[in-house]
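Next up is one chain by itself, shown in structure tokens, the form predicted alone.
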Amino acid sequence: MTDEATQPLWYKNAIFYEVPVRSFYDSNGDGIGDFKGITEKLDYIKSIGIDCIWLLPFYDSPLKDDGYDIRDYYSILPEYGTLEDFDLFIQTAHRMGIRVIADLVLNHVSDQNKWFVEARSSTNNPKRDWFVWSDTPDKYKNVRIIFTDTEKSNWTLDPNSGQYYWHRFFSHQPDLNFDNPEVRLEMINVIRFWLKRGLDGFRCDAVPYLFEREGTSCENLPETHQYFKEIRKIIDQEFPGKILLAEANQWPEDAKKYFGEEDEFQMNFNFPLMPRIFISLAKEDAFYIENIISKTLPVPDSCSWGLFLRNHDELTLEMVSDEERDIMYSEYAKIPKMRLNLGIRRRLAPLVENDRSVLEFLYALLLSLPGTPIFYYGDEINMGDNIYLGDRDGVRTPMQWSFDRNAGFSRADPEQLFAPVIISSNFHFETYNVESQSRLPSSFLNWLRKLVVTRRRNVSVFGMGSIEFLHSENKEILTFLRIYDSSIVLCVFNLAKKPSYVTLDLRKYAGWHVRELISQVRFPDIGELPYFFTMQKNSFFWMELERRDESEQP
């Protein structure tokens, strides 16, 4: 790996790649993926262009919420392997010049957590005050229950104290009380015992929920903030070159503030963003994506975005308007079966119909706003999903490596794997795999590749460019440059489902040239005249402008 030293802005010109480990690959047949499958896939990872793997929880867990319910936060599912698979994973990804983060759960444990059965055991044990409780359930009224198909309250009553528990989450995932500071000391431990076994950093999970306040949301108060910058602090000082990844499901003027004053998060989610590149498609009008993006910049030199289609989640809708949420609802998830709490819970391709140009138009729009391209597994391939499985699993089945048995995951009999491979007729693992697209030169997968590699040329500007959007009168058309000291990218995107053109005010570069990026094919030069773009649906541009060399004849 490069010196953390050297280069501190690693992950603003990286791509992430989202992992669930039990999903990647099983090396010993039983049905599960582990530590030591993910190390024998990682030649496939780089070959796509992957920076930095982002892992999903891994530590002991009962699984009532995959993992998000921790039950020792210092030891490994032993499902997934060893603290020693764990410790080779990072080697041999770091020797291939990959970084690893990994989920930090800090809002909730599971309440088979050793220091939940202790804090139940009774009112007078010296755990009682790692967690939140209250004689009533009235306390905090003013706060949102997120998990709104399954709870019906935050607030749980244990019978062993007759007392009520907190939880923002499912009622088995009790909330730590981070008034206490055993509690911010030991999560504290825990960020250093990962970060010395080679982690390169933490996406944070749930982060703005971690204190309470009577009167309040219960979300960014000011204490949460306060906590992160002497988490930030600690980590600056004891690990630079390590990063924090923030998931703070805001409005724009809330997500914002977890940068700080470049103190807390280096990255945060976008989460304001990627519903509105649905709506801007749905809608045929770059007025969301515009609007959205100019509330959201700028952002400090040091902190980036981490720009997202999909996860592991629902594609969550709470932070849209009810007229936003109506359009996404009626576009994308025409069946109830589909929704789930205030979203969708349908992989990319699905959700789109599998429309290969709406696919290349999205990704080529993720790898060109400002911000982290965050990748999520099987995306790439086209996988589909299973909406009939329970909660969010039907996003999180086995990854697709071959037309071989189990779809290539595991050697194991199919009635072992911890969720059945994708058998439907429109996305059957035994087209959309690994190996079929990679031998395939017109595949989804291959053309990824060479967009990444395109990307990869020109990461500077991508990466640490500015963006200044040109305005046409057709609202179809999203048309934008990106700016990095004397390079320039001019990207076209036509959000409409039907052929359609732009006229652009582009005389300020008057006797430039035009160089299409991919193909490096040359266009006309830009002249006094508006320039002229006709385009396919769903088509996009990106296009250099070069400066004429003053020794070329005009």
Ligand code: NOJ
The other form holds:
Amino acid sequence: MTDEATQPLWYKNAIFYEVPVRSFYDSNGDGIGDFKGITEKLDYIKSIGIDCIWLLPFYDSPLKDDGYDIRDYYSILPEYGTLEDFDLFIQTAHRMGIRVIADLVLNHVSDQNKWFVEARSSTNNPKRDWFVWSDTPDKYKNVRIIFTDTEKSNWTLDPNSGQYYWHRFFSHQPDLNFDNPEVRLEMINVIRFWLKRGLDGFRCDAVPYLFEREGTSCENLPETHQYFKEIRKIIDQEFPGKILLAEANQWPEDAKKYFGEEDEFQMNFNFPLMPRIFISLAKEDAFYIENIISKTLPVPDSCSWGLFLRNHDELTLEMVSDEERDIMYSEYAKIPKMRLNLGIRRRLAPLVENDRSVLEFLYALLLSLPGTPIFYYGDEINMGDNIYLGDRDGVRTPMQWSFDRNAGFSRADPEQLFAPVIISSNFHFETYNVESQSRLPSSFLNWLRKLVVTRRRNVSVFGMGSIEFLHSENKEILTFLRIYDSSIVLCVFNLAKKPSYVTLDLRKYAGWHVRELISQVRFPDIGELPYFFTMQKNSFFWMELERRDESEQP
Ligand code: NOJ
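Having seen the form predicted alone, the form predicted in complex with the ligand:
Below: every chain and molecule of the assembly, starting with the one above.
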């Protein structure tokens, strides 16, 4: 029996790490990251306490959407290595106790994929019906456009046949027709192929858009849920313990539905929460976080939200109010080039002006809210970004390993790198790299390692525990309890950019001890009077509440 089968809820206690193979480490000096490279760097990934790696698409692709445009679902992009390199990577990761999931792109393919090449060759080609065609661009009028900066329509004319094909993303990414049973079956073949090779599950791309129905938004349709339930059933039967993580950027009510009745996705990115963490910070008001957490909970016991601060895309602002979007743009995207579509294309450290207290605050929040934290490669060393690169490339630059040539990413000539390393003065790789940050005991990286260890020591309460918000007079302070069996952790966060304080009614725990979780320092016991915290700007406390032992004197 596999480890996954014996620990079916492993993902609830895990920390994930998102990695593009292209950007991580170049083992053969061609300027592009590869599987051998990432295999060499597994020790580092282990050293930050990662339990599961999420690989961005590594399949054969013309790379017009960084691999989310797949040419062949059954092979690896040659620049990244061979299937044998992939196998060795998985085996090595597993030996080190690290699981691996990868992107599964169901909704669309590259226009260079042989299925589409065949389909467009003639209207009676057997593959024609694998895609969505129309004589006019007038169908599905109510459907929004996602890549608003590039696309004007979800239809593109195929001059060969005079028909239009449907695409929710770039026009070079035709959508598959999931009404066709052959398509549904082919994608299940893809799933089996990669799970048999050892993957521990998938991050499923663009989940809401699989089916189209006239008169709807063509998002979150019942048919889409039904198909994922079928996939889940197959996985549970044939590959127990392997997981599905949904990318469904939707409003809370729609996003939650992807957990099904514990028969659809085990995990789902908490898109509703992510921008509201930044809004709460900008407005110094706990309301936005508390309100959205209340709307996204509860989730079924075996399910978990994927919590993240940043990822490989723009910081998406599709599912926030106009007012909230305005707050985000004015606080975090002061230069027009920082915006893309309905979002902000910046990394975490530049987004918060590399403010150490804000960065600590954000990671502590990520590690203590209910859900599974997902880190984005490089954010742990406060990597900078490059808004002068096109599309989202500025947040996907080479990982910075050392202060050597090319930040230690590659031995190629600098001109040969797939993207330049970050050399802007405030984020220069000579400072922000794994080697330098590891050597400096007080670095953010070493602080984060300590925080991860602390979470790991208390993983049941953070991974499985319930949440209870405590209220005070002060809207700048976010306060909640995480509770699991007899373990209780009190979490207090000061959202304000200046010192603040809070008094809490903790009479329910009168007589209990209070211990700061990271340092293990004892604080005064709880009494009948309000419990009082003074807080530095953007600071936090994780406090363990311990019931007094019967034998102790009051
Ligand atoms: C979502 C992915 O995260 C993004 O990078 C990609 O461009 C779109 N899906 C289209 O595949």
